[in-house]
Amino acid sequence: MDDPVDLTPLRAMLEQRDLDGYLIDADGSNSDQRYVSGFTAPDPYQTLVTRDGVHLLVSGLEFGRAQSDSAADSVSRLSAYDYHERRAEHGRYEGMIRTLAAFLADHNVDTIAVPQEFPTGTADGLREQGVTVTAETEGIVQKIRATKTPWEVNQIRATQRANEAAMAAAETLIASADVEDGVLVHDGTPLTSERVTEEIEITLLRHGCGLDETIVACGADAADPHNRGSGELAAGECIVIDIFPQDKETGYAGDMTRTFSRGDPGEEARRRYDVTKEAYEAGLEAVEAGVTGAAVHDAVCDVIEDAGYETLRSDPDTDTGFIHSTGHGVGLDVHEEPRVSPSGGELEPGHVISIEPGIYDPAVGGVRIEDLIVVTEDGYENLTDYRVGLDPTTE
């Protein structure tokens, strides 16, 4: 990460609670681990934050790369604390615990805070070695991560550019398909959710990004916001495409949703699309520093409820209408702080959030529109540069 990570709030917490350090024990798929260490590896490694530095404990296999790539003030090998000898004498688990305890002692650490998801076995083992271990339940690193540096915003923007290319590929495929017996057909074969997903994935790979899954959902499938979609795509039905990739090098995510229909989906579906678009615009208009995520969510709900549709605000038990929150933070995780929801707190400059209202009903289908924005002092900057329209285009 080019911009230095500001761990001042974390160190203030350590001082306030009279703790010597904060320890993360996880592999690089853990976003807090990656963020604090500036490093990623497929196997677990340890990151220790003290009041004066960040220190890594890694295997010999990762030592050289950690020295060159990480943001840590020091990097130590397991062998520096006699890991192999300890493992031979005490077994793999106990050997690792004793090695980690020696690493902590070397940094004059007797008391530590750990994140909620810290391994129970490691915590219990360290306690047996005389280390005081306290779970930190407020998600302090997640709160730090919520405010992006300019460098982070640029990485998210770059991922969103790849996302736009993938959306364009999907939209073009839908727009250029023939229609036979109410089904979209491409090169003589029914166009399926799986085929469009494949085109999305290939495009993302060409832009240095990837994803575990995406959403290409048609008709009644699109009425379930998290239904990935399957099978043939029909003409005259709303098709929800939600793409949330991550850059393979930096790990930063993007997120965007568009809804298309090849042919007229009917008056009610078109009305729902127009209301969703109005709600999306109202959500964007409500965003600025100092406004709460809850207030933005309320602005979206106002539009949808005024149009005669249910929301979870108007009916917490509804299973049609607007049945999710307005948005969420995006960064190293596709879903992170802050929340644009009934419980969403104050938005701050540097928060990167989605605005994604939708209206759902299996009898009609689903509609969702989503942009990714960064909060600024006087409003927001839209990180998404992609048209909003129900009719797909080959342009």
Second form
There are 2 protein chains.
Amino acid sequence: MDDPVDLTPLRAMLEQRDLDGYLIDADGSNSDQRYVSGFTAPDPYQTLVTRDGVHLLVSGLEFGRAQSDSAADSVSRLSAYDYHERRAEHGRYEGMIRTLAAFLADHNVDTIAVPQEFPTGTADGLREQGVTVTAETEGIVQKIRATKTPWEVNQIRATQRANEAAMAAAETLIASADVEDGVLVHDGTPLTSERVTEEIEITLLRHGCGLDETIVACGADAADPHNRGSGELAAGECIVIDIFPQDKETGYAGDMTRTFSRGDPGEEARRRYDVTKEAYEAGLEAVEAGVTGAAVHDAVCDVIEDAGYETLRSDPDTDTGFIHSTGHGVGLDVHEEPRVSPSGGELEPGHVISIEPGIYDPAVGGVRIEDLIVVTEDGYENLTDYRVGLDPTTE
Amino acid sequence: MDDPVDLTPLRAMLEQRDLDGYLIDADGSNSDQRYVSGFTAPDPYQTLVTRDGVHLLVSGLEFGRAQSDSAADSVSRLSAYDYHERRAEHGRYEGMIRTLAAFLADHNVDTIAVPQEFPTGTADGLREQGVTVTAETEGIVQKIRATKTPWEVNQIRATQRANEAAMAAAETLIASADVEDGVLVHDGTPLTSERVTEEIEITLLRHGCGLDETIVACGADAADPHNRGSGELAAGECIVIDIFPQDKETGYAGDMTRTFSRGDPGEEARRRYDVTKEAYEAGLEAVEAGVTGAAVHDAVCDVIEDAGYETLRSDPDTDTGFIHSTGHGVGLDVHEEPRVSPSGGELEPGHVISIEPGIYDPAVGGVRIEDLIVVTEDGYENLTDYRVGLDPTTE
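Output the form predicted together with another copy of the chain next; the form predicted on its own has already been displayed.
Up next: the whole complex, starting with the chain shown before.
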């Protein structure tokens, strides 16, 4: 990471609670650890934040790479604390606990805070070794991560560029398909969600990005915001495409949704598209530093309710209408702080958030429009450069 | 999952320790939870194994899918335990803890075992609510997962078919490249690790598989078993290709390694290839139910040491020679139980393991050959159908 991350709030918490350190024990899938250490590895490793440094404990296999790549002030390997001997004597689990206790003692750390998701086996094992372990349940590192450095914003921007290429590839497939018996047809075979998803994935791969899932959902499928979609794509129905890739090198994510229809989806669907677009514009318009995520969400709900559709604000039990929150933070995780929802707190400059209203009903289909933006002092900068329109084009 | 998984050892542990249940609190990236519940979701959910049932607690968004897709005996949604009210009153963390405590109480569960990696925040929160929580550090679910049902073996076999297609695509690229000034050239540009990796990834995508990483490493890169490789591929050097994809639907992994050289890599490299192949054959030959993973590893080390190369058995500190273990279990995780290493216990029918000896030296390069097999009563069945040979072909 080019800018050092600012762990001041974490160190203030340690000082306030009179604790010696903050310990993470996780593998590379844990974004907090990746963020704090500037390092990632497939197997578990440990990151200790003390009042004046960041210290890594890694296996011998990762030692060289951790020394050259990580942002830590010191890197130790397990063998420096006699892991192999301890494991031979005490077994795999207890050997690792004792090694970790020795690592903590070496850094003069007796009392630690750990993240909510820190392994219970490690916490209880360290307690047996005399270490005081307190779970920190506020998500302090997630809060720090919410505010991006300029370098981080650039990484997210780069992923969103790849995302735009993937969306363009998907839109082109849909726009250039033939329509036969109400179904989209490409190269003589029905165009399916799976085929469009493959096109998206291949495009992202060529841009150095990967993803776990993508949504290409048509008709009633698209009325369920969590449905990935499957099967043939129909003409005259809304197709929701939601792409959230992650750069394979940096780990930073992008996120964007567009809704397309080949042919006329009908007056009601078009009205829903227009209302969703109006709500998306109202959401963007509401964003600036100092405004709460809740207020942005309210601005979006206002538009949708005024148009006569339900929201979870007007009816917490509704299955149709706007049935999710307006947005979420995006960074090393696709979903992270802050929230743009009824519980969303004050937005700050450097928050990267999605704005993604939608209107859903199995009888009509689904519509969603989503951009990724960064909050600024007096508004926002849109990190997404992609046309908003229901009719797909090949441009 | 077609066959129900056999949780008998887990329930025996509960009975023996006089505990009411085993609780997992994780998201879909946790393979233990996926295995026990037959369900996966991007966000956290909870799986409770009692003496007579498996019970899921999921968000409203996942409720329908959990009911239709999961293998659980009951599925509850958070709102059934007043999550939203509790969260409004006590905040996000404490609200969730109280909801979970109510879910446990509803199933008459006061005392639980949890996995080593269970969140400390959840464990300590439940303890505050009067639940007795003990971390189970033996990895009991991992042990159960080591033995595959016939259905699971078929899923792994299917992923390995995709893997073979990807390996063939990579081999074809290397075999059909031109050689100019000692470098492989494809379509007029130097053939790189990155280009071959892309070909592998695209082939896997077309077969419904994804992967986090792939190794296409040439020359000195290939002498570091964890180096993914980068840059131009040279003629007359060993290129190690290690592919470990996962099926996107089932989650089951495959794993295979082949080593190729365009042109003569020299006598020493060819000798290392032959010794590695002999060691791989000796490893396969040693496998049968009742034999330990340690004994299989020893059979492999015997061949390599007899040929005059170091192993971690002959020199624990060696940086060259055979510097990793012989293999590992493969299933919902690419690396899981059992181990085919010095600490490997008895192999059982249904264990799916890799056999992957290699010989490494930065001065000569790296060689590795790996198949995936399933242990049977009197030997093994090879789940891999791919020629072993140093010279790449386009067949």
